[in-house]
Structure formats: structure tokens, C-alpha cells
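Heads up, the chain below is alone and in the form predicted alone; it's given as C-alpha cells.
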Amino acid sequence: MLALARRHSTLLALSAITVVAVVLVRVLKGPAAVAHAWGGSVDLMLGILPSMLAGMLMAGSLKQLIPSGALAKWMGAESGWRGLVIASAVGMASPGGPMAAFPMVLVLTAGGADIGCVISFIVSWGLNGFNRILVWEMPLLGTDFALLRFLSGLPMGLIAGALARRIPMTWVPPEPKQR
């Protein structure tokens, strides 16, 4: 029972916060206001439902294609800079939100790459991401601002990646199940 609590315990905790936000939300606005959180709740998740389903049917198959240990020359631990370098560039033109990229830190890091590598894609994803200067910052805040932005980012991958290789952390990512 306690391994069953502890692999599902971001569900519990979940699990636990809703059950009292729902109880606070009939006590205090009353049921009209529980179904229209309910129906605000359900629009959410069919609309995050198809890049769940798609960011893990990619992840899936990258995993296929990429077999066990063939990013390590690129991205392993042995790669120096040049595997940061790699790693933040392949963040930066990665496409679409967590759904999409946080699946892809599973193929990365089941191809090999070490924990420096997995923190610079991540960063450079969440910082640099094309996809977001070219879709979002440009059109709203210029592009002046946007290449002041991104220049100023652009070293921070590389610097978290550094970084991270230097923190005495071993970080196992968890096994899927075997079907």
C-alpha cells in the first residue's frame, strides 16, 4: 500500500487539494458554482486532451526510433560543451508547450543524454523557444524586443546545463511500465 502512495502521491495530493477546494467552493458560492467550475474543468481538459495524446504518441515513437544509449556521443555526460550546445538548440526549435516537450526529456534522457544536457533543453525550450518569439513575442512586442530577449536568454541554457552537471543529484527517470 505505502509503494502504491508513494507512486501515485502527486495524484493523492491532487486528489486531496480538489476535494477541498470543491467543499469550500459549494459552502461558500453554493452548487450552481461547483458545475460551473465542473464544466470549466471538463472544457480544459478536452481542450489539453489532444497535445497530452500527441506529445505522448511522439515520445512514444521516438523512443522506438532512438535506441538505447545512441544520443550519448552527442548528449552524454562525456560530451562537454558541445552536448550543451546541442542540447540547447534542439530545446530552442522544439515545438509546442510542456506537452510536447516534457515527453521529449524522457527520449533524451532514455537516449542517453545526461542530466546536463535534459536541464539545457529545457531551459532553452522554456526560454528560446522559436515557436513562442516567432508566434507570440514578435507579432506583440516587436522585433527589437524580441532579439533583445532572446540574446539575453540565449546564454542560459548553456549556463543551467554547466550547472547542473556540477550538482553532486542523480536523477533516475521513472521505468514505464512493461507491457
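Keep in mind that what you see is a predicted model, and the values were worked out from it rather than measured. Take the two forms, superpose them, and find the largest set of C-alpha atoms that agree within 1.5 Å; that set is the rigid core. Numbering follows the first chain given and starts at 1. First, how it differs from the form predicted together with its partner chain.
In the core-superposed comparison between these two forms, the C-alpha atom of residue 163 has shifted by less than 2 angstroms. After superposition on the rigid core, the Cα of residue 37 moves by 2 Å or more between these two forms.
Core-superposed comparison between these two forms: CA of residue 62 displaced by 2 Å or more.
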Contents of the next structure:
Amino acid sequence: MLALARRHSTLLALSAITVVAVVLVRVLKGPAAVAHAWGGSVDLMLGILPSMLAGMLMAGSLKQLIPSGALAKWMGAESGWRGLVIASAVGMASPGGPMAAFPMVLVLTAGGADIGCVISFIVSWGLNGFNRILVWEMPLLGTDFALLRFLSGLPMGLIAGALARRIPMTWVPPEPKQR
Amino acid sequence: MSGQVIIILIALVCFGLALRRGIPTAQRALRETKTNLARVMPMMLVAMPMATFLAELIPADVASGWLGAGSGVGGLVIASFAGGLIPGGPYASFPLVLTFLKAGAGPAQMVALITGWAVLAFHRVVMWEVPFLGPRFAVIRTLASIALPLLAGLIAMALLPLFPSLAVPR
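Now that you have shown the form predicted alone, what about the form predicted together with its partner chain?
So here's everything in the complex, that chain up top.
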């Protein structure tokens, strides 16, 4: 039930923003602007559809192939920078949205990964996931911009992980839940 | 569209590898694909119009002024936090960034915005991080990453001379 509400909350929030935006464009800019914006969104969708379908197939296949949990033994508290590098790389290679990535944090922790490594993992997943770069960033924003963005983001997983190890707070994973 | 060809090839290779593991693995891969598509498609149908309609509403001087290439570090800070406020997945953020870039926003500011969206992700903290991993994890993760969008923007500024194609407004 909670999961259902969570899933729909995003859709509801996006729908609400969209409806408000459509009404505002109609009122403030007139019907020509509305037609222009619809045209733009159809172009966007058609442009992204082939890579999105391919990206989904890639994510679905990779999930069957990558045993990320097995790598957790290289991500302990004593693993130093090497652990953070491995965790970042696993994060970048991990396909799928938050419903896949956050449970992975629990899997990695259970396998021995420390807080620095799981934070490297989650930051690199969010920022530099290959799947998202290939499906969205390159087709929409161009290869050059995607490369600039990727290079600028590359050290971030390591920095976040190293900082997290210095923050004087402990985290105990919650009891496993359904989903 | 070389990126599109690359992703299609990679997808086929990955699926081929799954197929080599046996038919059941390939079937699981396809089922996973179908589930993900069913989840993302409705979001996309709503988010694409959201991006293009918001683009009509964004005053030109916000993109080219506040977030323009000349906005400097102040623009990076605004972009970082604005990015953190964008809800939803890449289907929502990237079309918005595209429209900002077309309207004259600076590439480094957009790097900060994407980084803010990806690592601050206030919406994702509430929807996923706290429910799954607890508030302490969210606090540690946020403290460790709060400065990263600005830092990424600064790195992008430093790298920008290497990308002459991005210097001219498109």
C-alpha cells in the first residue's frame, strides 16, 4: 500500500505540475504557445523512444548478469580508496531506478561494505549511471555536453564516500522489509 | 544520433549475454524490461509535456541571466539547489535541462543543476531513501554530498575551454 502510494505520488506530482503549466501557458501566452509546446514534447518523445527501449532491455539484461553483491567483500571499512573506487564503479554499472538501487545498499551492507562505500555506490549510481547517460543524456543533450558532465561528476562518488567515513555518525541498516 | 546506435548495440550485446546463460535468464531479462517500461512510460507521457510547457513559462532572463554562462559561482549555487528540487527521474530533468540550454543557460551551470538533481534529490530522499534506509542514512549521505553540485560546476567551468562546441549558445 505504501509502495503503491509512493509510486503514484511521483506521477501525481508530475501531473499536477504539468496541468498547472499547461493552464498557465494557455492563459499567459495563448493557444499558439500551447501548440508549440505540444509539438516540442512529441518531438522529445519520438527522439528518446528508441534509446529508451534499448536502455530498458540493457538494464533488464544486466541485472541478470551482474553479481554486485559478491563485490561487497572488497568494500569494508579498511578498504581505503580502493574500496571507494570499486563501489563507485559498481554504482555506475548498476542499472535501474531507486527501487533497485536502495535495496542494493542493504545487500552491499550485509556483504560487508562500510558506510563510505555504500555512499560512494549510491552517489555514483545517481550521478554517473552509464545506463542513464546513454539513454537520456547523450541523445538529448549531445555527446560533448554528456562528456563534460560525466568528467565533472566522475570524482564525486569518491569524495562523498571519503567524507561519509569522516562524519561522526553511525548508521545501522533497518530490518529488511518487503520490496 | 551516434549515441542511439551505441546504446542499441550495447543493449543487444547484453541481451545476447543473458541469452547465452539460457532461455530462463533471457525470459527474466525481458520480464524485467517489461516491468520497467510499464513503470516509466506513464511518467514519460506526463513529464515530457511538463518540460516543454515549463520551458514556455521560464522567462528568458532566468536561463540566460541567473543561470547563464556569465552568472559565475552565484549561478552555480542557484542551479545546484534548483536541481535538487526537480522531482522525478531522468524523463523529467533532462528535457528541462535541454530547454534551459536552448534558452541560453551556461553549460557549467547545467552541470551543477544535473548534479544537484542527481545527488541532492530532495524528492528521492523523502520517497525512497528515508523509507528504505532510515533518516540517519539520509543525513549522512546529504552531509557528504551537499557541496558536490557546486564542486562539479566548478570542475565543469575549468574544463569548459576543452569543449569549444559548448561555448556558443545553440
